[in-house]
Each structure stands twice: as C-alpha cells, then as structure tokens.
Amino acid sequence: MSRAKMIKQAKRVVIKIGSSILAKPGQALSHKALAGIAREVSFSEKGGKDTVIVSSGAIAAGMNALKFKLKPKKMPELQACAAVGQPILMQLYQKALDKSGLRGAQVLLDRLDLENEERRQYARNTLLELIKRRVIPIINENDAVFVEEIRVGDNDNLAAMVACLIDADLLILLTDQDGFYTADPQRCEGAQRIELVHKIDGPMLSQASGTLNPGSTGGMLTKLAAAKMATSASIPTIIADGQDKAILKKIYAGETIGTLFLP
C-alpha cells in the first residue's frame, strides 16, 4: 500500500504535541502555536478523521508561572509545576479550539489506567464516547500526583499506549525536528533524514539521543520507543515537524515529509 493511501484510509488519529512546539525554554506557552494546532485539528476533523491529542506543556507552563528557569529535580517542585500548569494548558487549548468551533476535554491518565484490565476498559469507553460526540480528548499524564510505580514517564510512550487503547489507525508524533536522522542533526552536519523505516532495531535506537530542551522529557529515543510500540500493534507512525503550520495538511495529502515507520 502506498504512503498516501495508507494515510488517507486512517480514520482515527492520535497526535502527540511536544513541549518544544508549545513553548521555548523559560517562556510562557505560545498562543500562536496553540491556535495553529487548533486550526490543523479542525482541518483533520472536517476531513473525516477522529482526532485525539496527547499534549505535553503542563510542566513547561507551570515552570514559567512559578519562575523556574530550569526543570526542577525535586519531585514536589515538579509536581507543583504540573498542578499549576495543567489548567493553564487546558484553558489555552479550549480558547484556541473555540475559534474553530471545537470542544476539548481534559483526560489525565497513568500507567494503571492503561494496564489494569478494568481501568483500561473505563478509559477506552470514555475516550470513544468523547470521539463519538465530536469532542477532542486532550490527554496528559497525571503528573501532579504520580508515584514512580504507576508513571508512564513521557508523552511519546503515553501517545503510543493511547493509540493502542483506542485502536487508532495512525500515530503522529510532532516535535521540533522534521523526522528521524542518521545522526543528531544538531550535532552532526552531515546527518540525513530517513523517510521510511521498515523495522526499528538496536543500531537505530543507538543513533537516537535524549532531549536537549530543559523543559521537555524524552527526546528522539522515546519517540523511537513509542513508534516501536505502535508499529508492533499495526499502527503506522510518523515523526514530523510540529513547527510547520500546515503539517497535518501535508501529512494527510501523502507528502513525503517526516519519517514514516511502517507497521
């Protein structure tokens, strides 16, 4: 099946928005970036695709509000940032979605919600009901009260888990990089973008690095782990540049952008 046909046939899409798309380190969340995301989601919905968002940004918003320049290392400080930032994030999302005639819903999950059979079914039912009612689920980990034993740890893997939970047809990981490269393009001038990946193996994982953004968690390594999880469940995955204002339009048009990981 061609890339264009695979993406065209995708009905249910999970889109992960990275912190680096929403805010620069030490700065408030960008209203402009959120408005752009809302327009793209509106385009997605009007195109007949059910859209679920997994969004980072709560801790970054809380860091800015509480005047942290660097991501806190003490757990109570980190959780305080999440608690302060989560309502800020949701308020800005709803304001942006309102302009496109859309409604958002906050859904906070942890690992038990996705691994315990009964709680998993409840979470699935809630998300499918929101989708049915044309409400955009905006999902984040419940960072304000998590304990390590039930933590997912990063929103890339959370997005993959959600994609598996709701039987998504496509997972899109939006970041500040336009795909997966042969080496870190910020450190290696000759790095080349890989357009298509058939299998994620050990050597490929060794090429990936963690994040350099002090307000973010993960980096390319967690994106590859998420892609491996999703593709193992027969869900094609795309890593693409979320700073491109028309990124979803280009992806849905079948343009060869980003990196496509085949199921």
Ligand code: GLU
The other form holds:
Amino acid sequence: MSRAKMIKQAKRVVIKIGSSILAKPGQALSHKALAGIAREVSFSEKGGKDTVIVSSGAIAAGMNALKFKLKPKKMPELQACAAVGQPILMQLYQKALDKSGLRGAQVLLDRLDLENEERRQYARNTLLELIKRRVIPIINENDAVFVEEIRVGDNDNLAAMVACLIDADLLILLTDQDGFYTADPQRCEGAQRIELVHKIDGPMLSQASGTLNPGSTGGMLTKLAAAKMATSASIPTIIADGQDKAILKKIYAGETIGTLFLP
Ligand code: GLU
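Given the form predicted on its own, state the structure of the form predicted in complex with the ligand.
Below is the entire complex, every chain and molecule, led by the chain shown above.
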C-alpha cells in the first residue's frame, strides 16, 4: 500500500507532543506553540480522524513555575514540578482548543493502567467514550505520584502503549527534529534523514541517542523503542517535526516528510 493511502485510511491517530515543542529550555510553555498544535488537531478532527494526544510538558511547565533551572534529581521535587505543571499544561491546551470549539480531557495513566487486564479495559473504555463524544483525550503519565518500578518513564513509549490500547491506525511522534537520522544531526554534520524504515534493527538502535534538552526526557532512543512497539502491533509510526505549523496537513497529504516506520 502506498504511504498516502495508508495514512488516508488511518481513522484513529495518536499524536505525541514532546516538551521541546512546547517550551524552550528553562522557559514557560509557549501559548503560540500550543495554539499551533490546537489548529492542527482541529484540522485532524475535522478531517474525520479520531485524534488522541499524548502530551509532555508538565514537568517543563512546573520547573519554570518553581524556578528550577535543571531537571530536579530528587523524586519529590520532580513530582512537585509535575503536580504544578500538569494543570498549567491542561489550562493552556483548553484555551487553545477553545478557538476551534473543541473540548479536551485530561487522562493520567501509569504502567499498571496499561498492563493490568482489568485496568486496561477501564482505560480503554474511557478513551473510547471520549472519542465517541468528539472530546480530545490529552494523556500524560501520572507523574505526580509515580513509583519508579511501575513508571513508563517517557511519553514516546506511553504513546505507543496508548496506540496499542485503543487500536490506533497511526502513531505520530512530534519532536524538535524532522525525523530519524543516520547519526545525531546536532553532533554530526553529514547526518542524513532516513525517510522509510522497514525494520528497526540493532545498528539503528545504536545510532540513536538520548536528549540534550534539560526539560525533555527521551530523545531518539525512546522514539525508536516506541516505533518498534507500535509497528510490531501493525501500527505505522512517523517521527516528524512538531515545530512545523502545518505538519499534520503535510503528513495527511502523504508528503514524504519525517521518518515513516512501516508495520
Ligand atoms: N510526563 C513528562 C512531562 O509531562 C514527560 C515525559 C516525556 O517527555 O517523555 O513532563
């Protein structure tokens, strides 16, 4: 099946928004960035796609509000940042969605919600009900009370787990880089973007690096792990540039943008 056809046929889409798109290191969440995302989400919804957001940014917003320059290492401090930042994040999302007449819903999950069969069912039912009512689920990990052992730890993997949970047809990981490269483009000049990936193998995983941004979590390593999880469950995955204000329009039009990982 062609790329364009596969994307056109995708009815249910999970979109992960990374912290780096929402805030510059050490700064407050950007209203402008959120407004841009809300416009794209509205375009996606109005185009008939069930659109589910997995958004980072709570810790970044909390760090700014509580004046932490670097990501705190102590768990209670990190969790306090998440507790302060999550309502800020949701408030800004709703304000941005209001302009398109859309309603968002906060859903905070942890690993057990996604692994325990009974809890999985509850989480799934809630998300499907929101989708049915054309409310946009805005999902994050329940960072304020996480227990290290049962934490997913990054929203790339959380987004892949959510995509599997609700039988999504497409997973889009939006970040500050326009795809997966042959080497880290921030450190290596000749690095080239890979357009299409048939299989995520060992050499590819060793090419991927973590993030340099103090407000962010995963980097390419967790994105590849997420793409592996989703594609193994037959869900095509795209890593693309969330700073491009028309990114979903371009993806939905079938443009060869970002990196597409085939199921
Ligand atoms: N849940 C974290 C937050 O909201 C982000 C985790 C991640 O970016 O992967 O800040």
